[in-house]
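Next up: a single chain in C-alpha cells, the form predicted alone.
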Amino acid sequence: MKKEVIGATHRFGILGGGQLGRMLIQEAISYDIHVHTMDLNSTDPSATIATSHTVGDIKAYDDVINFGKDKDVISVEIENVNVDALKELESNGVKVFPQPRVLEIIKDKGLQKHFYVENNIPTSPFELTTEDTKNYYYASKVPFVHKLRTGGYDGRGVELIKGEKDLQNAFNAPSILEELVPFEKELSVIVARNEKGETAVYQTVECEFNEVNLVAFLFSPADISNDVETRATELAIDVINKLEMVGILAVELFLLSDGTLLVNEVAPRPHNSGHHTIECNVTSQFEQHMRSVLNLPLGSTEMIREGAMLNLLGEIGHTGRAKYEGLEEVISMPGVHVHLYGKKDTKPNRKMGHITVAQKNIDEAKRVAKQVKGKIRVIAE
C-alpha cells in the first residue's frame, strides 16, 4: 500500500538550516507536513520553526547518515553537502531529491559545464584551471570570469578579472575560467519536475546584481520578447529533463545582443530568483519544490501579480545585533511584502531578508521597489 505523503507521519528532512528551508517549512505547515532540518547551529533560520533540528555538519558523512536514516525523503537547501552519504541513504531506500548524482554534477562547476557541452546545452566557452596554473597564462586570457569549482555561494567564489591588476584575485584552487561574454541581460527561469516526469515552469525573470555579485533587484516578468521567453522556458525544461532531476531548478541565463541564450549555471533548490513567487504566483517556488520531491501534483505557475524583489543586505560597516531602519514606513506602502529571515546578527552584505513589491504592472513595481530600496537599512544596534 502506498504510504501517504501528506501529514505528520511522513518524515521529510532538509540538509541546511538557512532561509530557504525556513520558507519551505512555512509552506509545508499548511499541509501539516513535518520538516526536520540539520545544520551546524541551533539558531539557524530554519531551526526555530522546524519540527526538529539536529546540530550536525551537512558535509560530514556520519552526520548525514545518522540524520537521514529514519527519513522518508531528504532534500537540500544548498549543494555543498556530503554526496557519498546521500548515495548510501538512497541505496538503503531513502528517497533523496535532487538525486545525489545530480548534486554531484552541479556542486562542481567544472562537471556542470562539461554536462552542458555533452548534452548540447548552450553555454559560454570555458576551460579548467588548477592551483598550479601560472599567472602568465591567466594574463593571456584577460578578460575572463574565474569561478571556484566547488564551495562558492552567494557571490563568493566568483571573480571578474578585467585586467592584469585583477590577476591577484584569481583563485589558487581548482576553478573554471570562463570567457567574458557581452550579455545584455541576466535572466533566470525556475522549473520543477516530479518523479512522474511532469514539469512546471515559471515565467522568466530579469536580475540586476550588485558589486559583490548578489541580486540587488529582480523583475518579473523580464523585459524580453515573446520569442526569447519561449526559448528561455524551453531551455530550462530541457536542462531539467536531461538531468532527469526531481525537485526545483533555477536556470540562470545570459541573453546576448543577437538573441542568443547561454546557460550560466544552475541551482538544484529554491533560489533567490524565485522568492517573488510567494506573492506573485499561484504556487510559490517553495510549495512547488515540496510538491515535486514528494511526487505530488505540481501547482499552477500562473502569475497573479507582476512584481519586483530586492534583497535586504547588511549595511557596510555594521556588524552585530540587527536593527531594521525604516521598516514601518516600508510596510505601510501598498503591495510591499517584507520577509525577515530571523537572523539575529548582521554583517556587511549578509542576506537578512527580502522584500517583494507586487503590483498590477511591472513598471509600477519597479518604481515602488526603487523607493523601498532608499527607505530601509539593516544596521547594527
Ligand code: ADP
Contents of the next structure:
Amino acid sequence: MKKEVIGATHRFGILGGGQLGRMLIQEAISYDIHVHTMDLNSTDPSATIATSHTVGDIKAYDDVINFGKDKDVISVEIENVNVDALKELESNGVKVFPQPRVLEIIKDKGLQKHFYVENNIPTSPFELTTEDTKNYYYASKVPFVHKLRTGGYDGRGVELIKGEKDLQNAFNAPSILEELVPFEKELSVIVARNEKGETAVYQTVECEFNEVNLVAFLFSPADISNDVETRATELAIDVINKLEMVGILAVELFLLSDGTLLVNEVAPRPHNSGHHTIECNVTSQFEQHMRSVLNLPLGSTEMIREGAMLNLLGEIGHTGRAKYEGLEEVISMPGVHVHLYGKKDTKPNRKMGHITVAQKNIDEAKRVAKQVKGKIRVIAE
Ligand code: ADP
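Moving on from the form predicted alone, please list the structure of the form predicted in complex with this ligand.
In what comes next, the whole complex appears, and the chain from above leads the way.
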C-alpha cells in the first residue's frame, strides 16, 4: 500500500542545509509534510526550520547512510553529495530523487558533457584536461573556458581564459576546456518530472550575471522570440526525459545571435533562476520539486505575474554580523517581496537573500528591481 506522504509518519530527508532547502520547507509546511535535513551546521538556513536537523557531512558515506536509512524519500538541495551512499540506500528500498545515477553524471561536468554528446543534446565543444596538461597546450587554446570537473559552484571553479595573462588561472586538476561561446543571452528553463514520467515546464527566464558569475538579475519572461521560447522549453523537456530523472531540473542555456541554443549545464534541484516562481507562478519551483519527488501530481506552471529577481549578496569589504541597509524603504515599493535566508554572518558575495519584484509587466518589474538594487546593501554591523 502506498504510504501517505502527508504528515509526521512520512520521513522526507534533504541533504544540504542551505536556502534552497529552507524555501522547500516553507512550502512543505503548507502540506504538513515533515522535512528532515542534514548538513555541517546546526545554524544553517534550513536547520532552524526543519522538523529535525542532523549535523553531518553530506559528502561522507557513513553520515549519509546513517541519515538516510530511516527515511522514506531522500532528495538533495546541492549535487555535491556522497553518491555511493545514496546508491546503497536506494538498493535498500529508500527512494532517492534525483536518482543517484543522475547525480553522478551531473556532479561531474566531464560526464555531463559526454551525456549531452551521446544523447544529441546541443552543447559547446569541449575536451578534458588533467593536472598533467601542459601550459604550452593551454596557450595554444586561448581563448577558452576552464571548469573544474567537480566541486565548483556559483562561479567558483570556472575561469574565463580570454588572454595569455589569464593562463595563470587555469586549473591544475581534472577539468574541462570549453570553447568560449559568444552568447547573446543566458537563459534558463526549469522543468519537473515525476515517477510517472509526466513533465511540467516553466516559461524561459533570462539571467544577468555579475563579475564573479553570480546571478545579479533574473527576468521572467525572457525577452526572446516565440520560436526561441518554444525550442528552449522543448530542449529542457528533452534533457530531463533523456536523463529519465525524477525531480526538478534547471537547464542553463546559451542563446547565440543566430538563434542557436546550447545547453551550458544543468542542476538537478531548485535553482537560483527559479526563485521568482514563488510569487510569479501558480506553483513555485520548491513546491514542484517536492511534488515531483514525493510522487504527487505536478502543479500548474502558469505565470501569474511578470517579474524580476535580484540576489542580495554580501557587500564587498564587509565580513561579520549581517545588517540589511535600506530594507524598510524597499519593502514600501510596489510588488517587492523580500526573502532573507537567516544567515547570521555576511561576507563578500555571500548569497544572503533575494528580492522578487512581481508586476503586471516585465518592464515595470525591471525598473523597480534596478531601483531596489541601488537602495539595499548587506553590510556587517
Ligand atoms: P557554475 O557551475 O558556477 O554555475 P557555469 O558553467 O554556469 O558554472 O559557468 C558560469 C558562467 O561562466 C556562465 O553563467 C557564463 O556566464 C560563463 N560561461 C560558462 N561557460 C562558458 C562558455 N563556454 N563560454 C562563455 N562563457 C561561459
